[in-house]
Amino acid sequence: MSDFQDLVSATVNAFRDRFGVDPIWLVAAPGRVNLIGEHIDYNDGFVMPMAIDRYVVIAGGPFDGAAANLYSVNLEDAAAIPIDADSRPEAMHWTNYVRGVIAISAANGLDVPGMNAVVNSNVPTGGGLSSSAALEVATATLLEAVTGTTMDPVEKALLSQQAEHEFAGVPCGIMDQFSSVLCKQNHVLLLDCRSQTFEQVPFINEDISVLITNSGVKHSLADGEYALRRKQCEDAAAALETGSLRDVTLEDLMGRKDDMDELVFRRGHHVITEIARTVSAAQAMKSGQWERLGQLMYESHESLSKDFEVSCKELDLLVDLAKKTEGVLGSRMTGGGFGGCTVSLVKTAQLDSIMTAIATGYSAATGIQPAMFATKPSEGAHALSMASTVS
C-alpha cells in the first residue's frame, strides 16, 4: 500500500472512531516545492512549482447544526467552530485556516452546512512545503463536495490565499495555494503571478528525482521576516520609480545602484535575478537540459543567501554538502526560508547513495539527522471516492 492510500485509509477510520459511521465526503490537497523562484510571487514574477506526493486528506460527514466539528489527528486536537461569514480566527490556533476558509466562502454567498471533519496530513510542518496551504485548499475541496459546487480553480486558489492573509496574519503571494490547486502529476507549474496564467511544463524523466532534505530546524513566516523583506522588495521598486520589480531589468538596476540603500539594492537584485533564472530554468526544463536546469538551481540559493539573506547556517551546510555529493545535479533552499527543507535534482539511479551521502555529513556537523523524500511532480487538489478507500 502507498503513502498516500495508508493516509486516505488512516483518515477514513479515525472518522469512523470519532463519529461513529463512515465519512461522506474524502478529499486531498498537496503540500509542494518550489524548484525556483523563491519570494517572486508577490514581486509579480514566475515560480515554477510542483506538488508533491505529501497531502493534507479530510473526511467529512454531515452534522445538524450550524458549527464545523474538527479533528486533528497529527494534533490529536478537537474543535468546533462557527459556519460563520463574521468568524474571526482564534490566537495561533491551527483551526484558523479552516475558518478561515468557510468564513470566506460563507461571506461569498456559499450556503456552507453543518459538518463534522477529520483532519490527517503527511506535509511536513514548518519545512516550506506549504502545509498550511495544502489545509486551506483541502477546505475549501471539502466545501465543494460538501456542497456541490464546483469553484473556479483560480478562484479557489485566491480564496484560500485570503485565507491565509486574513485568518493566519501571513502577507504570502499566490504560488503557495495556486500550486495544490492547479499542479498536474509529472507536470511543473510555471505560474505568471502578475497575470495569474500559467502553464504546464512537463516534467517526464524516470532518471531524474527531485529530493527534498529537511534541515530539521523549524521557522514561522508570522514573526516578521518575511514581511519584511516584502516591504524591502517594495522600497527598491520605489527607488527604482516604478510600480513592481518585474518591470526592472538588471541594467536599470545597476545604473542605479549608487542612489540606493546597500541593502535594498541587494533584495532588488535577488528577485530580478530570479526572475530570469525562472524563466530560463523553465526552458531548460522543456530542452531536457537537466545540468544545465541544476546550476540556476545553485545560483538561485546563493542570492537568496547572500542577497535576500532568507537562508541560515543549515540550509547552506545542505547546499553545500549537495555539490560536493555525486549525482546532484542542483540544490537550492525551498520556502519562506531560514530553516525548512532544500530540493535537489539528482540522478534517480545514485538516489540512496546521495542520501546518505547528504544525511552523514549533515548529521555529522550539526547533530541533527535530516529526514528526506524523493518525490515526482504529483497531483492537485482533488476528491476521493469512497468506495476506492480500504477498510
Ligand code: GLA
Contents of the next structure:
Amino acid sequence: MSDFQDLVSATVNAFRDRFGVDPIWLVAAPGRVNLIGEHIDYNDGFVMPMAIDRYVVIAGGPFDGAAANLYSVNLEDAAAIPIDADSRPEAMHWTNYVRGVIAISAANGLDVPGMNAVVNSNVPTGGGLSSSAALEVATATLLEAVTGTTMDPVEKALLSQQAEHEFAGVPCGIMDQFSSVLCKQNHVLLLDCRSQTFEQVPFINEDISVLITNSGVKHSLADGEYALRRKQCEDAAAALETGSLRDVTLEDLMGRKDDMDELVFRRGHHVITEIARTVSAAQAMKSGQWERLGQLMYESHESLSKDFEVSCKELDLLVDLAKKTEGVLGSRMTGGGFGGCTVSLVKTAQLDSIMTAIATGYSAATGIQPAMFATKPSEGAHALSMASTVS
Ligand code: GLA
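Can I have the other form now, the form predicted in complex with ligand GLA, not the form predicted alone?
Time for the whole complex; same chain goes first.
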C-alpha cells in the first residue's frame, strides 16, 4: 500500500474507533514545496511551487448540533469547536485553522451543519512545507463535501489564506493556499500573484527528482522577521516611487542605488531579480533545460541568503553540501526561511548516494540527522470516495 493509502486507511479507522460508525466524507489536501520565487507572492510577482505527496486527510460524518467535534490523530487531541460566523481564535491551538475556515465560510453565507471529524497528516510540521495551509484547504474541501457545494478554486484559496491571517495571526501571501488548492499531478504551478492567474507547467521526467531535506532547525525570529521583510519591500517600492516591486526593472533599481538605504536596496534587489529568475525557471522547465533550472535555484538561494537575509547557517550548509555533491543540479532554501527545508533538483539515478553524502556532511557539522525524502508533483486538494479506501 502507498503512504497515501496508509494515511487514508488510518484516518478512516481512527474515525470508526472514535465515533463508532464509518465516515461519510473523506478529503485530502497536500503540502507544497516552492521550486523558485521565494518571498515574491506578497510582492505581486511569480512563484513556482508544486504539491508534494504529503497530505492532510480529514474523515467526517454528521453530528446533530452546532459544533464540529474534532480529533487529531497526530496530536491525540480532541476538541469541539462552535459552528459560528462570529467565533474567534483560541490562543495557539491547532483547531484555529479549522475554526477559521468554518467561521469565514459561515460568515460568507455557507450553511455549515454540525459534524464529527478526524484529522490526520503526514506533512512535516514547522518545516516550511505548508502543513497549516494543507489543514485549512482540507477543511474547506470538507465543507464542500458536507454541504454538497463547490467553491470557486481561487475563492477557496483566498478563504483559506484569510483563516491563516485572522485565526493564526500569520500575514502570509497567497502561495501556500493556492498551491494546496490548484496544483496538479506531474505539473508545477506558475502562479502570477498579481492577477491570481496561473499556468500548469508539465514536470514529467523520471531522470530528475525533487529532494526535500529538513534542516531540523527553526529559528524563533521567523515570525517577526517575515512581517519585517514585507515592510522592507514596501519601503523599497516607496523609495522607487512605485506601488509594487513587480513594476520596477533592475535598471530602475540600479539607477537609484546611491539614493537608497543600503538594506532596503538589497531587499528590492532580491525581489526584482527573483521575479526574473522565476520567469526564466519556467522557460527552462518548459524546454527541459534542467541544468539551467538548477543554476537558477542556486542563484535564488544566494540572493535569499545575502540580499534578503532569510536563510541561516544550517540552510546555507545544506546548499553548500548539495553544490559539492555529484548529481545535484540545484538547491535552495524553500518557504519562509530561518530554518525548515531545502529543495534540490537531483538526478534520480544518483538519489541514494546524494542523500548519503548530504546527510553525512550535515550531521558531521551539526550533530543533526536531517530528514530527507524525494517527492513528485502531486495532486491538489480533492475529495475521496469511501469505496476507494482499503480498511
Ligand atoms: C511563507 C508564506 C508564503 C510565502 C513564503 C515565502 O510560506 O506563507 O505566503 O510568502 O513564506 O515565499
